[in-house]
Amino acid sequence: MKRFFSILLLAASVALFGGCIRDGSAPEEETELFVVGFSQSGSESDWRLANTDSMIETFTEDKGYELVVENAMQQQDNQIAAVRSFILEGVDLIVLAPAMEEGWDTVLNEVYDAGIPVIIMDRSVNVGNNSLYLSNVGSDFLGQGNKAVEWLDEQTAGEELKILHLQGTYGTTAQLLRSQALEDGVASHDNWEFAGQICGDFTEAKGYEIMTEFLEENTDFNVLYSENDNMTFGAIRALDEAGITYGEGGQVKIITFDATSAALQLCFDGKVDLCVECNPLQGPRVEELICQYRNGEDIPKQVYIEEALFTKDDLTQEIIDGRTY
């Protein structure tokens, strides 16, 4: 399935891409490149931008790759169309960061029939035949949620908790598993209850909007469990406008997921209580798996990225300033 491609200059930020990342400059020489079609679910958050940048920085021409990036703008139909375009182009391998878990059987069977290997990145797919993809690389979202719940249990030690649950986009792996962890935690604690469960779609704007609406009707909660940093930033703005204190010594404890530099700064400043890391820099690990595959080696079906928890006590300004996302 090898093809010859002119060396292209990939000079794009994910904030700008809306289709294939290509450069129109004249070719310098003909080189056999390994072509990776990358279907990214969107550009809705700082995490997602860093995730795409990691892929762009990893799969470069000087390492023998051409990376073709398609941004689905959080629409699964766009992703399915992108994957079918990769089939027509005859790419060597497809990396799919799925917008949703369900709905992939048909198109992944088409990819399988075309003889193109697939690596699932970040989230998961729920398909009837797991041989449709080589490996699933990403975060242990259920593990992240369980660690957050364990931390909350240790920190509150029998207190009555009313938890406002700010959920990500419904049907995504991160939302499903982070929600499952909290729901299991609430079910196992007689002194925990939900003040509400609202959806912020993993964006700051939606997090602010839905939080503002909620606070107009209910301010009776003492924990905010927010499933990503961008929603947390929006929620904090709404809390400020409502005059509700939070973080160290505040009325509301805040747990947030992703641990971007901006969230870590809030944590270090005492405004967020716990940051649960979700590492977006997955490009190098994906490349390792591709190299193993090309060398004929067996690769694991599930690969989890190493991640950590952060409280104020775990942080220094040096750690935050050294964060690349």
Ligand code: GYE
The other form holds:
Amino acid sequence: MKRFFSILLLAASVALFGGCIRDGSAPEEETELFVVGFSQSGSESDWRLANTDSMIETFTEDKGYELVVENAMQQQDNQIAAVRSFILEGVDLIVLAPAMEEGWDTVLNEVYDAGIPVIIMDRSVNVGNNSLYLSNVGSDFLGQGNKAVEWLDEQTAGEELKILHLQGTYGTTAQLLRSQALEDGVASHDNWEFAGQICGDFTEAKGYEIMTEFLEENTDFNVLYSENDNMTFGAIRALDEAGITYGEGGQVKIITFDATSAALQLCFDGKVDLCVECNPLQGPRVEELICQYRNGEDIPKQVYIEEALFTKDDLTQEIIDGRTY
Ligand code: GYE
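Form predicted together with the named molecule, following the form predicted alone:
The complete assembly is shown below, putting the previous chain first.
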């Protein structure tokens, strides 16, 4: 009987570690779950909520995982504390969705010394030694910004542009690179200038607040480049209250990042001119990497998720309704 159990256990662990179950078939009861500690940076936006859901839906017990989720509420200190608690708990692997790019060397060295592998998801970390993590899965934020700038260039060739730049939380990869693309665009166009650069922290509330304040001083701009959809929703409320028109035939062209269903709907309705997609559904891609790692395969250091641009012409109601976030 004992022997029978050992064979069962062996078969189960071969299934888990050799095949890395992905088809939803239940592992043998005797098999231990693979524990993933997931440090999420916050819950500031619809993008972030969809990203958390994607992880929860992917790493289920029936596939052999236990997912421990810690939400840092946009505070790096909370996130560092969460990572340390994962070390103490002895999780099998850590997925870190870092709020900030800087400040990770110490704690990631601690994780490394504890022998726990790390996958960085969404934004990046800037550390002295890249072997502190296995892989970085996320978006090509500079590519997103560059595509937006190219689109703006094509749409407005030769026009004088006064651009209001609504920025995400300073020091995050999404902000740094989307901002860099626009700053490069302004620097290389004599007819482009900034009307202002203001920070809305990636939230709807802050987007509304900072936009309202800005509009009290200055309404002389014809482009709004907003680094995420939630800030755009807040900014649009402020524009409505100030009586400034936007979108098709309006004073202000709006470019927004994420392409959530609510933003796509605004685009389809002619209120937003360009949605730059940023795909939050990264759980399955992270799982694939974990499987590769557990199977002893080589893992790419940087994995970008495929993303598109949407204008009204690219949209149908069906596409919008098919979006789960
Ligand atoms: O665009 C924004 C979120 O890092 C890609 O952060 C993420 C960004 C996303 O709060 O909505």
